[in-house]
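The form predicted alone is given below as one chain in structure tokens.
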Amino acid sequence: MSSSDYDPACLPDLLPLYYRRLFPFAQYYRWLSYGGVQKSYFQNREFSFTLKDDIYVRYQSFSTQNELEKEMQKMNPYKIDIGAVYSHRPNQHNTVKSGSFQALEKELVFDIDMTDYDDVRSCCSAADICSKCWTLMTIAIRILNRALRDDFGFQHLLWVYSGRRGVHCWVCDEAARKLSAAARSAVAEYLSLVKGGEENVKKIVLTDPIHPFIGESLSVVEDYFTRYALQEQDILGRRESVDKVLALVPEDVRRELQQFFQNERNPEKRWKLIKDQARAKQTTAKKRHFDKEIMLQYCYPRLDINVSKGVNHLLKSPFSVHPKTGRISVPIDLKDLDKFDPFAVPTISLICEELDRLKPEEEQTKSEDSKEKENEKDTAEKRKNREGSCRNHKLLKG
């Protein structure tokens, strides 16, 4: 199979494998016991498993990594989520009393999906990515990332390619992991900005004064916009998109722009003539930020909230492998985090195709020990038949 190919045909004949000599159970199950500090927070926690056929398996719990291991290696999943830490065993939840079988803890998680931008790429839509849209999963990363560690203090944040077209974020600190559904929510909202479904034409509003947050997020969508927005989606050239972004203007400021654009073609000049129109409204009363607010709609990050408030909601767990592409959900190195390229993350097919290429490399240097073991071996025989045959050459002539 050339490894550049992943057929979905093929994953019942690779997953065994993959499970078997691939998926790292041990770091797996030391990240999920947390030192073990609880003796039953990896025992109490929930698994679901999604088999073929789109079988869905949930309350699966484990007492042990090798546990786990054995029923991972036995069912193949296609797919595998992570839940809450539960008040009793998943596994047994059926044989508690009703209303005491209660989530506990878990993760505080976050979902970014490429699809939710739609409205704001031109490049691809629905499941499609690109190396071009990829970049609002980069931005989506820092404006969290700085977020979750600086207004919130949180320090061990997990982010995981999701295999397909978007991202997912475990906090892991214990404050995280014990968090209300309402805190939870608290949360989400803080870092939520974009507002309403497709029938809202304007999606943000700003208020005076800026907050200090909508100040950081700004910062970092603004290391991007000219490249991303203006060079990359060209928002200010194709006239459809230039309607898109004047809409969010106010109506008296988009007359004039209109007019200024019949002369000006150029995209970031465009851009700072709408630059210059929010900069001279702001001597008005009420100050104007609809410069901003149109950077924040095009590049700011999109949760799902409800994947982050319910503490029994359920997420992909890291390197499981995506069913659709093939690629395993691996962790993204933050220092590296301009360089990410999602496809360049290993398929199932690529890396079995790696480990049967390894194999006869394997018997040939196992071959090429025992040889030279033989070969040690000879060599001391000789020595020890040479010595031998001096001793006894000397008693001879003794």
Second form
Amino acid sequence: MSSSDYDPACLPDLLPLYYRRLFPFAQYYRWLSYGGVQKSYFQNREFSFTLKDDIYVRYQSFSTQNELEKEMQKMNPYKIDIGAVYSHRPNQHNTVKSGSFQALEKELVFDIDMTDYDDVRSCCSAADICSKCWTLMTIAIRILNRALRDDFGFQHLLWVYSGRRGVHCWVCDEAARKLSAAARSAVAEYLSLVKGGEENVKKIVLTDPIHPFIGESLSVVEDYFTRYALQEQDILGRRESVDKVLALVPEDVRRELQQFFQNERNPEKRWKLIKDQARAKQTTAKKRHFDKEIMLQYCYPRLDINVSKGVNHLLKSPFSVHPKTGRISVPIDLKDLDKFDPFAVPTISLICEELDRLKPEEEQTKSEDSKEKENEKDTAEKRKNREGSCRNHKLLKG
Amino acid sequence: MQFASRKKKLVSNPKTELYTEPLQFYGQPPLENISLSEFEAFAVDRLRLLKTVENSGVSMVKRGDDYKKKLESELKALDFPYREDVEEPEKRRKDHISHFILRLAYCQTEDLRRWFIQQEVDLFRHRFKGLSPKQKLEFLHKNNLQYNTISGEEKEQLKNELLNSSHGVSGVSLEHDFYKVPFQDALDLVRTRKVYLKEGYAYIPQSEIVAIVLNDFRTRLSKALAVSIHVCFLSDVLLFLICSHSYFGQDYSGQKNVGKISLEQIDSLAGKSFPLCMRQLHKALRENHHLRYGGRMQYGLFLKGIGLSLEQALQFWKMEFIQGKVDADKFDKAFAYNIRHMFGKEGKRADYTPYSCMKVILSNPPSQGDYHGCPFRHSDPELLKQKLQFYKVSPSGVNQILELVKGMHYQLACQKYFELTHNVEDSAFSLSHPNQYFIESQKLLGGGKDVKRETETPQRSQENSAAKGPAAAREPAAVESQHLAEMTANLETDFLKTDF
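What about the form predicted together with the partner chain, after the form predicted alone?
Once more the chain from above appears, this time first in line as the rest of the complex follows.
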């Protein structure tokens, strides 16, 4: 409905309106200042802008919220990325003695992209998504959210819809922001289970004993597997899909299953047969976990390690517009995770249109309305500011 | 000369009073004055030690008995502390000082830092494992690694999780202590999911505390090196001091072999006894009837080293170039000068020595149209694979070589190439020079008489002023100091562009 109204050619007209009336500068600034505890934290933060005609400018930095607003309203960037907090103001990096200008801190970030699942989803491919495969994102968020909180002890997580085909996670804890590149890489590897590219058929192999983290992740996958994989994706229905699944099973078991499947068409019953076979093979050393391996290969989150590794890696900013879809990168409320619908995310044309629709008499309510919009976006912002304000509070208490 | 008297001094030497600990994190730099000769000797010895650590680490299993024995014998031979239960303050002092000297030399570029850190970490691991449990605990506490063990109740509560996550680690049982360590201090275990994580803490079994300590050591060293680089000017002085003594040992200037090779032999020698870099250059020269400057230098000096005389060289190059776009006159005008220069007959009359492997690997990387450099370092792995297959190296051999290349062990890769093409299990030498490759190959193929191995007596390269050489007789040490010298001489390479 709203997406069909979005026309990328209109961006030059819509962006000024968006940046003047709707972008939540106050909350954005409050987030990135982290309570002002560390001097120059906001001033030394790198932003990058993608302008019209694909002009890309890096090392943007701002002294105050006002400066940020003015600049964004002047440049009307098509896309905004957030980078690291550096040792000096990024926009002065050329004046710094070479070698001294360094990225010091940044949120720990994760990027989950639906295209990385192309080998296991049949409904869409490449940049397309639909309500069926969106479940993969839901599963990814649940698993990673749990792990980041329970295993790593992080508390301040912001999950954001990227605007087209994935989600991002911003871990804002102080400990997270201070992590070295090696630590980020270690965290990302701990969280990675699916390994292998085009040449690998089998991308997960589990060995005994199963690490508690894998156990927890499997529980989440099990919650969704029947509906998502067996029903919606129908992985045990169509011939080609069945073959793909059976390719992940040891050869001798495969032959038996192929025989069974000739007499059994029901996907859920077929899955039970696979599980039974896995249990039956408990006695022989390596063939135990292929049912779990299948579940994980089809559902476990696939993250791009390179995004998480670098302290200076730039990532699309929340509330940035996606130029191709027009959708705003909005925070995702984990309390209503299963209800999140990427197709209901407002596009820039929609919200600008809503602004315009208000008649002059409703000027009063209009400003309240846009405040409301800001408040909706505020909920997630508050989470990060709690950290900063808590510290402020502690400081005040002495 | 003060060597004799120093050896006699025992523990009463005030300099060694500080060295009461068997192992240290090298947190504090040495504060004493030492003589230049001691400075040089310490640096060279430690470099030699680290080279052994590197080679052993690649060719042996790191925790195996062979590895332990090799390191122990090397530590002993070089006068470093090798048994942590014996009080050896003099050796500990040497360990301390030599580490810091090399730190300053190796902080310069990303590649050098990475190499240094890797070897020091491996060495540290070996020595830490040699400590008794009591010494290990003392070490932990003295170095502010205040990790706490978890209570019996907590262990009981987390019984399943602990067993399921630590099982990959041998010999773990619930009777052992478990330490609660912030996950940032246990990255290697976190990365490979060999440990239980809860609320930001890793639960480490006693036996794995080594990994933690190593991680800590690596981090500290990494930070220290990053800081050292700002002391650039100082290290230049130190490096100058290290390099100012002459390069002793084989320079393969080939003066003894002049005239022993005939031009007709070169093609067949290229196929049999040339290292891959020279084989590549020879092939390019034959095919294109031309080589650019970098290639001419690397190959030309090599040929001089295997015994070509100036007259032969001029003939060789001219014959080839004439078949290309160059006529006789142009050759005489433009290229002959270059060749005569190589033989010390022009300009400042310096008799240039053939390039060592380090020089080839580290300096003057080839660009479009070049054929010089080290194929293991500078070729795209795919192309290298094709080349090796073309030269009939077996698929498993190709894979072994590519693995070594991936680990940046370029000389070891070349050595493996030697072993595969000569059909031997072990090359029995440590490759550091293309001419050495040639000589060893000829030896193997039975060309004993013609190409005599240079004797052990040191030769002074005419380029350097004469200076005393305390380690004159030790060829490997000389090669190591050459490593250092070559490296530092070539720091103006693109390696200098680093980001931390």
